[in-house]
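Given next, in structure tokens, is a single chain: the form predicted alone.
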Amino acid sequence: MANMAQAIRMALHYGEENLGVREIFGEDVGPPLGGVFTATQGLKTAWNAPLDERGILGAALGLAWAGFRPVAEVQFVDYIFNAVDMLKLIANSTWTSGGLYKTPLVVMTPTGSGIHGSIYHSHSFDSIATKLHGMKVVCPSTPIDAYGLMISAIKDDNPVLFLKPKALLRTRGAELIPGEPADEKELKAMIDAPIGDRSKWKPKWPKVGDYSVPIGKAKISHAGTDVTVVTHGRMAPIALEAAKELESEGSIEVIDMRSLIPYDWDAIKASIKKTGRVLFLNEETEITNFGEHLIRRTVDEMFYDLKVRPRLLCGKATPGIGLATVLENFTQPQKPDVLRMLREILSDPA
């Protein structure tokens, strides 16, 4: 099974040969390395640009509004935050020319923390992606999702922010993508550079298909009837084992809404009518988090619905995250705190 940055790496070769990719750009994108991730290894199209966001993000609109789809990547989102007026201008464009210019770009970057990279590598843009009002934004948690998400958002015609859980882009997914090879140690000597001299190493692509996950649309990982957990990203397959492991105590859905723009909204409304119990789960601090929208949006729409007060676990509102393993973990949420909360839910009186 391919890892996540295997897969975003297949999905952005599909769209090379298949959907008129021509600039895949940004920093360390191009040969050797192909990122720090590997998520654009091998590809023909990709290319180093200077350390320069603001002109990264600047050449993508520019190339876009060419007719071109190019594929800009910010290493880290850490380093985005320099470049939201570019992101809002992006994000506005189609609107403020009244359709005229379409935007067909993907901006995509690392976002989260559980790799140890201490304050300038361990950001979430999650809940500030979801201002970028005209842009949309996708954060998937599985290698096929992160397939299917890529390829839909290269098709798109509007702006797609695509955000990689940098603490999943090394985990294998349970499903195979579309022509790719069960055994991953073929895939890997497939589509993996080798270590070393590498001057010489092409890679040998499969044949992988055309597999699109609808943008704004969620899964439910998990079916359940007591909680309703609402996540995203690196926190779906956290809540997806806490499900696992309470099953005696309770029984948990889990929906991981893929989309946070356009988010589905239908689905996370029907879970919670079926469960009358709602926790939403992310790693953004918790002032104007995201979350904060759907819980007042749940109260406002399901008031009558809901059987306790809805909950929100997410990261505290500190200025950065520590790079000590205890600092990390006690400012983002983690599994023993997702089993906390969910066991206090499961217990509040209705």
The other form holds:
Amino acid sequence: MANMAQAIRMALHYGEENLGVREIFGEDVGPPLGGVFTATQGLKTAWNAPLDERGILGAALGLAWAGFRPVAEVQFVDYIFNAVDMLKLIANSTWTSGGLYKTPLVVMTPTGSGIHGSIYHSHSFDSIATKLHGMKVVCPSTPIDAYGLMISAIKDDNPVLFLKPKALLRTRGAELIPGEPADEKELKAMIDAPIGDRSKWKPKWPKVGDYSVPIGKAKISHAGTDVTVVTHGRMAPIALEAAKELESEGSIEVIDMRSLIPYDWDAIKASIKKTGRVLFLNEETEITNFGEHLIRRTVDEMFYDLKVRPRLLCGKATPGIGLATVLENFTQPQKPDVLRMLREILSDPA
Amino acid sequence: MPNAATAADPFKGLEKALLLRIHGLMVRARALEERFIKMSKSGDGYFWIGGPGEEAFNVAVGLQVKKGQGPQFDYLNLHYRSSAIALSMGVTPIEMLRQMRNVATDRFSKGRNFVNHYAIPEINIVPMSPTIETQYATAIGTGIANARTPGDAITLVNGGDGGTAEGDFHSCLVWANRPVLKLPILMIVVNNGYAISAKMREEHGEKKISDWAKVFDMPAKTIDGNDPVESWLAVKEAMAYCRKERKPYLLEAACSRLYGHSSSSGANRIPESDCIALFETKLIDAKLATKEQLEKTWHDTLAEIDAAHQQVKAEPFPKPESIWEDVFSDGLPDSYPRSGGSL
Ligand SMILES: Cc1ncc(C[n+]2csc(CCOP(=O)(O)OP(=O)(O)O)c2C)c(N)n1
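Can I have the other form now, the form predicted in complex with its partner chain, not the form predicted alone?
Below, the chain from earlier opens the complete complex, with every other chain and molecule after it.
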């Protein structure tokens, strides 16, 4: 049973073998390290790039125009800011060329907080990413979704920004990836590089299969009737736990968006129609937060379906996330905050 | 080394037919750019930016490209002064006039982008952006595609002197010279002495821009880009090196900027050396053409541009709803927000 980093690695391997992926690159992405979170270990087309985010994204765009379906990594999303201009170009070049050039590329990058990463390893990027129109944006919360979304991202002729929640890269899910061994030790022995000298090591890949999660489709990870929680990434498992803990108090529906652009408005709308109560939950900072857009749309299109005011729970609008545990926990939504907010929404008189 | 015969020859052995072809393309590019400028000043288009003054050098580039689609052919990562390159590769004036007038038939951008911003998959001209220097970053990618593909195709990238201060120029140098995979990229810098108004000599301490190549021990040259013959030979040599060695080359060409930077500096004629006038004098002196012959070239070219311009004037502007085309190549989901805020 794979963790999310292994799931991404297996999807990339599937892409190399079956989907024409020929260039996987980024800082420390090639041997010996295989990525700071090991997501590219053992991949035959993975290589190390110079420490140059603009060059990495520019290379990916040029390769995509040449039809190479590259997968490029920015080591942490915190380091993508000096290359936002290149991302914008990635996002707009199909449109500016009147559709003449497709842009089949994936940029993957670890996002968000939860690893005591302090100021430069805790950023989220959702609001900026979702404003670079023309680029799809996905963010899984389980290994199986990471696998299926990566395969969809590789197949897509549009640029896809694949956000990997840092805090979830080592977590495991409940569902097996088609073809992977159920025993996590067995999988580890097959595809994780050994400690020490790796120069002669080669992975033994399981025969993983074609499994895609369609981009633009959310998942109802917990069905319910009283309150809708719309979330993604690192907050998705927290919402799920909260929904389970509150089972005796109310029936919570958790929508794991999985795709931020395009987002599954139909799923969100159907759920809010049913519950009339909604919490948008994410870990990016307040003030032009992506959840704020969703609230505006909810109010515009569903005003008369709402029983109580829609809520947003998200990161506090500070310049960074402080290292001390108390600072990070105070800045970012934690499970007790989610529980408190859900109880409040449940008890709000309609 | 030129031999005794070619040393005395101002055209260094280039054939008459080629010289006249180069002249014809230079005139075509100039006449078209001057038409764009008129259009921008008469409300028949908006912002103008283009390449008058760079014709000698750019025709030499365009005619020597290995032209085609896909990584077996040369990729061009161009900037906005490249009309003479594109015309030399067979792009027609009417296609460019359509972009200047931002009509629906503008095949490069459907009326969305400024003039001289092409995207032509059939000849590997990748989408051009008004952002200066980002083309040196995308050139890394097309350069890798060329490097991975057997054959002799290369990547070309061009830009101005001012833009070389941007990181993307240095990214290209670094990536093209990685010991594990050198890239066959011809990096071109056209040095016209200015950014928009800022002077190269005041902002840049480098003696020559081509000196950046020294750090990497890569070949480089600075040439007179107003001379079509010197340009031809220098481009030929640089391309041959990239094609054969599969490594980068840095070529700096000093060119005039005959109408200032763009509309943003007024787009008025500036008294700098004019590569076409210089070339015409040489052609006449060498008796390779008569004054009347060259005048006829101008006349015929202008007539062609006039006719194309008239045709374009009759063509419709894009439909407003066309903004939704190509946001994604597979179309937009029905639920994609399209109202521009509250309904
Ligand atoms: C990234 C970026 N910064 C600034 C500009 C505005 N701008 C457009 S052209 C230009 C000057 C470029 O000078 P140079 O590189 O010498 O090229 P030239 O126009 O002289 O050919 C500037 C500053 C831009 N388009 N893109």
